[in-house]
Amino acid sequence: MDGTDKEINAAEYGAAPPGYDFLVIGHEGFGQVEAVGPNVTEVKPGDYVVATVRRPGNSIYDLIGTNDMTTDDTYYERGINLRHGYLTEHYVDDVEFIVKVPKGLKHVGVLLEPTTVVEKGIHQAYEIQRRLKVWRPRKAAVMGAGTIGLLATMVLRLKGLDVTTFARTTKPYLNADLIEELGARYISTKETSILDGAKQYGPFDLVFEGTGNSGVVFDSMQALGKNGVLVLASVTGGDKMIQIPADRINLEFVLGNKVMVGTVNANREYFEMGVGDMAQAEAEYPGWLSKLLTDPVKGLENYSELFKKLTSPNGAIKVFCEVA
């Protein structure tokens, strides 16, 4: 469970499928394959599996398979919008949709669907990139140490950048001795702003954000180095003001062919991509995802003790429910 469950359960967004008064939430699902129809052959009894969360909708986008890329306005997501979700025993889906996790991994399995989201947003960022022929990006910051932060700190990391990651909380913080762990360093911005570790440890190539703090995207446009990518990934709801040096952060875009992109969600692609991540992560920094296990709750009848961990000042990184 994640941020996007406890704002569901506020009643912020979310909506239950058509013919129900509820929504069954839970979109990072992980189980194991019970039974199969007579025309499955991807996946059999015993495996392990993670179900992806987006499904098809009507625009051309939708037709060709990349269903996170969807221009409709109705949107069709499990366990979020109009289709409900996992936290329960069981679930029935189309093969199309089921993705197969190694016996490896099945102890981390259930983070596989946030790695999505960043796999999807830092492969995003390589893509736009290929304009530039000879992109190598040696630099990367990221904006925040949730679970989603500590994620994109191991995806680039595993791809030999030299990391800075950026968050509130002063150590001793479990999450900055994470992020140190994978050899990245952690700046606090109680202590350091983020324009003056750019200064130190920047410009940076690639910035990833998932603060879910808007302000914060302002100064991450300010820390990007020219031909730079910064990637939104925060649903940020609210009016919140700030003043901006709106004109110097135009130009320094403009002159400094910096490009930014948002990202949500992801497909198939990047689940099997997090697959890989997830394996390789797990033979050079062992034993390092199951560190973000925080805080699991036993039985769905104890679903409230989830929303509480959700909430509570105790610092979790990943809540998850053991069903069975």
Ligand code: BGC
Second form
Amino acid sequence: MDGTDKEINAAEYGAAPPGYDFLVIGHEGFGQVEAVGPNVTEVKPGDYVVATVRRPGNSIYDLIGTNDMTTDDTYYERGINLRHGYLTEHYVDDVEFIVKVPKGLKHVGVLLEPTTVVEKGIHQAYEIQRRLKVWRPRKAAVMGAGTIGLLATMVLRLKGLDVTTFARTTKPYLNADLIEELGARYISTKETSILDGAKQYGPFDLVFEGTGNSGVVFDSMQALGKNGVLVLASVTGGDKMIQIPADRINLEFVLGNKVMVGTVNANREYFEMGVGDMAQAEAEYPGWLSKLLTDPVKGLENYSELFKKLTSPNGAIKVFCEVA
Ligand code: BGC
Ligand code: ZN
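Follow the form predicted on its own with the form predicted together with the ligand, if you could.
What follows is the entire complex, opening with the chain shown before.
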């Protein structure tokens, strides 16, 4: 479960499928195959799997398997928008949307979907930077130290970048410890502003914004170095208004050839990348991923616990339900 589930439950985001007055939530799943149709060869009963979230619409991007890039006004996401999700004992789906997870990752399989959010964003950044005939990113910043911020820090560290992760909470803070275990730097913005942090440890070649707070985007734009790329991954259902130094930000973007890109999750390519990076993380930082699984809830009947944990500021990183 994540912030999206919180927003859905508060009726700020998402929609029920046509003909239903409820939505089965759950888009971060992990499960085991029980049965397959006669023509399915990709997975077999007993395999561990995660299903993707987006389902195809009608645009040209949907037709080539990149549903995450749809230009349709309506998008379909299991557990979020117009399609039921996975917080249930069983679900059925086309094997096209089912991604196999190796046995050795089954204890952390539920982290695959949030990992794909990060995989897509970072992959897009590298694709975009092919515009520079040579791009050797050395310094990255991550905004936010929730699940997405932690996983973004992990993926960037696996690429060998010097990573500075910013979030509000001051130390001692479990998430800050987890960041430092990856060999990254943690900065509390209560002590050091993003702009001061950027002066000290930047300028950043890549910034990944995953705080859920749109205001941080404009600080991120200023923390970004020349020729840098800023990836925006916060889904903000609100209507916040803020003042910003527009001329300065614009000027620095123009004179510095900077890029900013939005990223919404994710097609199966990124699920496959996520499996690869999670396996590498288990090899490089053994046991680290498991530490994100802070708040299990046993049994679907205890669903109200899920929301209690999700909304209470008790330091939970990942709240999840053990359905079976
Ligand atoms: C999910 C994504 C989804 C996005 C927008 C996120 O919470 O993880 O799969 O595309 O919300 O609805
Ligand atoms: Zn999500």
